[in-house]
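One chain comes next, on its own, written as structure tokens: the form predicted on its own.
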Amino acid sequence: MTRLRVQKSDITVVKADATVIFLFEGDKAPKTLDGKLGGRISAILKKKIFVPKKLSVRRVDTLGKLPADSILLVGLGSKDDFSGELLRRASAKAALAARESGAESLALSISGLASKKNPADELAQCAAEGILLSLYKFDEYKKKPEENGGDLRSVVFACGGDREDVGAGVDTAEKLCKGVALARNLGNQPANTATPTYIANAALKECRKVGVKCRILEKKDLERLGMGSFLAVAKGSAEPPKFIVMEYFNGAKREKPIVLVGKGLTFDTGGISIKPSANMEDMKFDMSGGGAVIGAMTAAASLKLRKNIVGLVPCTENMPGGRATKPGDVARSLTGLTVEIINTDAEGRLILADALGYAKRYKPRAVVDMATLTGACMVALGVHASGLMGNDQKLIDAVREAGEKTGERCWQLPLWEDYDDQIKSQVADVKNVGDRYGGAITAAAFLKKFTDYPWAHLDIAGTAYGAKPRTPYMTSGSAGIGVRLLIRFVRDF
């Protein structure tokens, strides 16, 4: 794990293998630094050997003239375009470049970038997040881990009078990134390891560490409660279903909680409506929403948020066994609504329906669910934004704003009553799929039937994982999407 330190000193005197210097387009070389290097940085900028465009990086050897072995010039583009997210990405690029060069220590300063619009604590948090998230590795199953440079063991944030603010931002980032790493680790595990039982035990263990109350409802509990919609999905699997309930009450005694719900499908074959074999291995990531909620709950406790929060994660596999639900079967949900199951591959909404029904017992201020729910959302938005819908515009706006601040962007799709016609059933109260078009919206329309409180839904099918990193800090495999967004939303709402 990379160690982050905050040090009150000038960046030019910090001893490190590499020192980061951020530059905007049109900036001159830092006077003291450039002087010690005999004007080398000025010459590089003048000759346009390095142009500080967004996320450009150039390594300059100090030839022993500074305590640092090398300087990493990192471009930020135009000052008008500067944001915390840009710094998050630029810091990630710097960390990756340092690691690839074999550096084990890195120094940087964000003090000169801070302003009223971008205060030092938030910029420090963004920079630290970019560094820690970019350096994540999952090599548990490799006999010989891949070489991609050395391990960046330490990072120093050099600062002046803003040391307290910088320190607070770095501390927040470290606690958040532990939650993201937990979500990524759970997602990257193969499904023969990460069964519902494994996920439940991991939640118990991690919650115990930070003081979150956690209990697991077993199959017999789900039957007693009448969670027929959830159980309909679990019927075909030899693995028992688990319903993870996490409670963190650290807010005002009478304050209604915010409930976070995450889809925990540890593997999705599609059931009887079986998926094509191509890329089915990626269905181990179908529990990404659940992993994010577990990560967010542990991060909330680590940060000691003065909030009341509940996390609910229904966990199961969706398998085509001899007892599996068949297309056309009808299940009775916890809320009493009956569901005609037209397609067993639309299973995420079935387990979420009972989790949303269970959330009612908390009389919540708001409920946000997060799920890798529909390929249709990927068709609509690609891989750079999560779909966002709900029944309360104030809540939707708060979730969207949290996404903008964390770089985990969301885009609102309509959820008009017109879409309800597509999920009307002739034999039950509702059916679990509509027709071919608007699939992400009709999935949300289905979920809406099980809510009677302010509710927002995030479809993260396109953003939760990927074969290639989409940003410098978002690694391939599980992206851990949702942890930082949910924490920002809870803090600000």
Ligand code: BES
The other form holds:
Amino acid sequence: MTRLRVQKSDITVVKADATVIFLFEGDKAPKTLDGKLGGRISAILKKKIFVPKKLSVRRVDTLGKLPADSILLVGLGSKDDFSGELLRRASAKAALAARESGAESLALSISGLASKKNPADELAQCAAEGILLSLYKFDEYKKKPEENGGDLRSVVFACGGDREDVGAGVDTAEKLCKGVALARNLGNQPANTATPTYIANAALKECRKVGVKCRILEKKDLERLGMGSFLAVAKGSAEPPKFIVMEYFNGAKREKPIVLVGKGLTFDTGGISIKPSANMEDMKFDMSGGGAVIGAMTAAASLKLRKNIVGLVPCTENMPGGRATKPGDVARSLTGLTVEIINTDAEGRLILADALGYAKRYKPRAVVDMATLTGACMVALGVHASGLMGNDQKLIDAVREAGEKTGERCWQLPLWEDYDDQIKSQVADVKNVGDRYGGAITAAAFLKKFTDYPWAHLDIAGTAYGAKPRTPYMTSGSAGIGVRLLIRFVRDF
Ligand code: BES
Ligand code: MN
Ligand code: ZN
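Now show the form predicted together with this ligand, given that the preceding structure was the form predicted on its own.
In what comes next, the whole complex appears, and the chain from above leads the way.
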């Protein structure tokens, strides 16, 4: 991983292959720098060779006049629109441009951008996140890893009196991005490798490293507990299901925990209600919610959050086969509610139902689940926001706020009781699908039946992965979405 350092010095004297200069529209060239370069930057701005529009980048050779080989001018657009998210994206752009140019080291400074609204520690964190997340690669199956220019090995944050704040922000970002990289790795790993057993072992290993208590409930434990809804999904698979339970208690003794639940479907064929083959390969990402929860739990411990947090990840494949659940089958869930399984492809809600039921034993302050749950959510919101629903508006608002802060945006959909009609069953307490309309909402209406605590649900079907990156700091494949959002939420809640 790229090494980040914080150094108290003027940006113009830092030795690096490339030095980033952020500029707003209408900004003049920074004096010292421009002077040292004989007025080149101001000339470039004046002739409009470079216009500092949002996320524009231009490389300028320093011809030996500065310790840095080149300057990367990075546009931030209008000052009024500036935000942490914009800096995250701009820093990612800078890192990618630097790497492409063959640079191995980069210098930047965020000091001039800080304000009351955007304090230095948050901005440093945003910049560091943008850099680290944009440079992520998954190439373990390539004989010859892709050439992206250089290997950006070190990044220096030049700063002044804000050294402590910048250092704190950078440190937070490093720990968070480790969690994101873990979530991305688990997601990108093909399903023949990333089986429930593999995910459970990865969780055990990563949790041990940072001091999160982690145990795995095996099939026989799930049977003993009565998790018939979860087991109904696992039945068709030759891979044994695993229920990952992670506990991190570092808050006040009496404080009830926040429980995070993630869908850990390592491959979703649809089961007997089998999916069409087009894009079915993407269903290896159907454990992205679970990956995010594992990444968030390990990040919470690295960050030493003073909180009580539990992570629950039901892990299984959804396969057709001689022992698979059939449409019309009825399962008895952990809470006692019976479920008529009309469509075996609506399996995420079945495994979450028992995880949400299991969460009750913690008497949680709040439960947030995260799942690649419905194609309908993608239809409703596209790929730029996760669907957000729940039974407690304060909690929903807190999650939404964390989404704004982290750039992992969420958009609330209604969850009125009226939707419950769609999941009424003739033979059981509830059925697992509604009719054609409002599929993201009827899925949430189903989950709601298994909760009796403040609860929020995030449908990340549209945001968890993509064939191409949606922001400069995303990479193709798993987005690792949810780790930063969940940590931010837990911290502020
Ligand atoms: N994992 C899918 C949802 C999904 C679809 C995620 C596309 C990402 C991209 C989920 O298990 C599923 O199959 N949902 C069904 C529900 C339907 C049967 C009610 C869907 O969305 O079609
Ligand atoms: Mn499915
Ligand atoms: Zn699924």
